[in-house]
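Just the one chain here, the form predicted alone, laid out as structure tokens.
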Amino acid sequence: MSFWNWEWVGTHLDLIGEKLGEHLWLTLLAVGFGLVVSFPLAILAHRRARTYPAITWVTGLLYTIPSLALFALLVPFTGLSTLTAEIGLVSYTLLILIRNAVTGLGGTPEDVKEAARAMGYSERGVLWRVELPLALPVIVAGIRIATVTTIGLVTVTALIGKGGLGALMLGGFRRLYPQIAILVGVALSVALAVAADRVLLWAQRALTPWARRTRSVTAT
């Protein structure tokens, strides 16, 4: 059977769309839960610097575990499930998200925070009204990196039956689908990563218009 079997693509658009949707959903879940877990840890590390080395050591250790080894460790406890896939995917987002959030929050000039306190802001108010808005470009940059990385990692979860577009690639390698499925899976994964990065960049610019004005003033 020819590799360039475009007829198969045309007759299996429902399957391809299903796998694309699954890939996107697994990515959104992973990055979403990664933000839920990483944000309070980043706040803690920012407020109490002594906790930062321990937090980054643990999340760094999780980041270095090979994905296949991590899934193999989880399967006896959580089975071949979405939970298994998400535990692994979320663990790989934490180090990136926490580092960027702490870097962004730590980049707020001290005189700006002192001015906010002088205006009557509490420490919580300084965090939410001053530090967090100024840190958004760096935080969103971390989300962009984590999202693109996760899109690539989702393909590996095909080995436990939860791979989205990775299932097309794996099926092509195993001859369950024509080999063109491999190309379709790779191309759509790359396109999804590029599209997600562009959307998040647009969101970053929309949420931080002052950052664009600052760059314009600096350039002039």
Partner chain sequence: MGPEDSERHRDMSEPGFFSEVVEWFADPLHWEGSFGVPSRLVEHLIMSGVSVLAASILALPVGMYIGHSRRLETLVVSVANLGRAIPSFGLIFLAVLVMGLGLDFPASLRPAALFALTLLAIPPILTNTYVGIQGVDPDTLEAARGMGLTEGQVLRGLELPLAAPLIMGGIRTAAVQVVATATLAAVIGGGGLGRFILDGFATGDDAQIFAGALLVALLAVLTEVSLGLLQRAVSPRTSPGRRREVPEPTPVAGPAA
The other form holds:
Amino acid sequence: MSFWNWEWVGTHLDLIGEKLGEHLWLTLLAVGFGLVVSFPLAILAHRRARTYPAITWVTGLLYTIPSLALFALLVPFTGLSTLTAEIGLVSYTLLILIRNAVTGLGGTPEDVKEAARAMGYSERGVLWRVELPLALPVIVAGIRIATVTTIGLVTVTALIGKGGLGALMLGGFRRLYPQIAILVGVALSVALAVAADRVLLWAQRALTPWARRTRSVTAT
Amino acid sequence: MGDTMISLRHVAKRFPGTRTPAVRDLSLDVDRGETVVLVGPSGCGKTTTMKMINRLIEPTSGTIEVDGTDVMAQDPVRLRRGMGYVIQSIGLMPHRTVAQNIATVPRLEGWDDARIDRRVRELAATLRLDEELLDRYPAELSGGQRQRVGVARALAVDPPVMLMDEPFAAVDPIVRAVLQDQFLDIQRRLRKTIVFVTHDIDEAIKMADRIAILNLGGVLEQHAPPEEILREPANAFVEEFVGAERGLKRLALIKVSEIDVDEGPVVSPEDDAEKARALIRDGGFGWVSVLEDGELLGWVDEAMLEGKARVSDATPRRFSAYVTAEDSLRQALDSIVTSRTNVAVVVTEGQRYRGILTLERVSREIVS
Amino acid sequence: MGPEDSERHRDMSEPGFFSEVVEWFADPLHWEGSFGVPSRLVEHLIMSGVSVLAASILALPVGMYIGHSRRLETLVVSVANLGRAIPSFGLIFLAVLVMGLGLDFPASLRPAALFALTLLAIPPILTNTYVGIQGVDPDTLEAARGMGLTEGQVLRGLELPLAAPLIMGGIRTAAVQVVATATLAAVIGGGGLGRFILDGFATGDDAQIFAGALLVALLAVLTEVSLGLLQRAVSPRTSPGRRREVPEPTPVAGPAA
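Can you give me the structure for the form predicted together with the partner chain, which would complement the form predicted alone we have just seen?
Okay, now the whole complex, with that chain kicking things off.
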């Protein structure tokens, strides 16, 4: 049997589709929870600058710990479960999401904020109506990096029995599937990352029409 | 006037961690409908003083009343919505269109869409902003346009008070002059109570009903109309601050119609050429003006009258430049020194002759 | 081990587990011979060091050239984006398909693992070198050229020293990712600290999984911290007494495995 076993691919489209779906679901869950956790922390760090070093220290430590090690540290407690996978995946999104949100929120020019206050915006109004919309491009840039990174990391969760497309790769290596499954897994994973990046970029452009004509270099 | 709109009483501001107060003890009144320009060197506390009025900075001590109410007793948000605010960098919101920027305060105040739309268009017309600009974002505007949008935004809910901090400093001198003239024109109609901050004494002289000259630490050195400050500087500091050309600057504040002009040598077309020749010789100018029923036809000199019996036989030459009664003495002076004959001819509407201005006559106004 | 593996749960407060982990570390057997912690650590370090070195040899000159000449700039962006999109987990298996398991090589020098780790390390080094070199103030460059410095002198005397912190930052990011991903070499039968985790998965030995994970995490953090200090050391002084502020490492690529 040659490597190019298209027949297997053709007859196992539903398996491939299922893994792709699982991959997408694990990614959405991780980035979604990542946003839920990081947003209040970013607001806190923005409002109380003294909390920022502590927040980046903790999230930076989580970011540095290799993913397989983090999953392995959790397995004795949460088992080979989606929960284990998600705790690890969410942890990795936090540093990127928080750093970009804080950079974005802090990027509003002083004069714009002063003008807003002088027109009678409350502090809450300045945050929600001025700082947050202006920070959107940088925040979305963070979501893009977090999403693409997560799509790559999801593959590793194959080692704890999840993995989405990573399960195709590991299965192909362990001869559970033909070897072409490795290539299918990698190709679909790259395609998913590129597609997610494009969709988010499009969403960001749609949400921030004012930034369309000015090319901005965003902190990542 | 005399009806006080903004009143500062013994106001002081000391920023935490600084040794000297930004404002030591300032008392100042601004009348309803008047433009008071705060001017002084950097560090004189002029911007701090202005920001204490809308509580962007809160005074350490003293009281500030606006329309009879202590600002510290009011909710800062409500207080600020009743005051227009324009700053040098304008601070337009980059994520909102021009129309949305102008509509900021009306929207906060809960106006309905139709009313907001009407108001935005009205203001665009007032500020001479093309309607097609309304859908653009601030990044797509020129400096002068942004400044106009900033003023329109500040005027949106027609607040009685305007605070302006170097509003025209960021644009080039030509655009600045246009914006100043436009704003003076608007202010003549709207009669807002304006506190205007600048470091430029010429801008202060041009814009102010009264100028408040501040020294370091917010010390009020003089608070008077521009003409008075130029004529009688209260002390050496003011004299130095207004500069060596204060006599010339003062001329800009006096209109030709406010002073007596010399009649000058005049003949009518029916007069004998001989009479005209005598006036040319005695008048000391080398020419006479020719008037027909008070209307200025031009001037003639001896060469043009040669061999003519009557003035009407010669063709008067038109004056190359006139000064109108509404022009300032500074413009008249300019006209005098650039004219071939070293006088300025003053006319009113419809070429009605008023007289002439000489260098000697104008210089009497400089010294007085 | 597959998706159908039974889920094991353990009570966090269970006192026995942590003493098991302590016992694992205390067991002299785990510190001896070619399967002991020191050998696995050396394997892990050799594997990571060789990969980062290879990536530096490839990426540094290219990044310097592009940053200095401002040509082929899109190449940097493409490599950075591609590097982020390709899962390193899959890259290792693809490398095995091409090069085989390479069981004749020492456990620390399996070609498939070295290949995948080197590819993984290239984007951060390339991007940061490029960004560092091209970010040197153009006025400073113009003044230097105006004084008669050759292009080579501009690069060596000006661009490289000023870009050094960022370049070092790229190497640091790459090294931390490589150290992390080298754990996965165990999946294809290579050495390194990942062995403890993978063997623990295979035998269901939770204490060993946990102990291996702790070792890997510790090594990653130590790598991050020590290279951070190195990065500080290469920052040129731009004011008396104080070193230039070390730029934040930009997470140009996400954390690897």
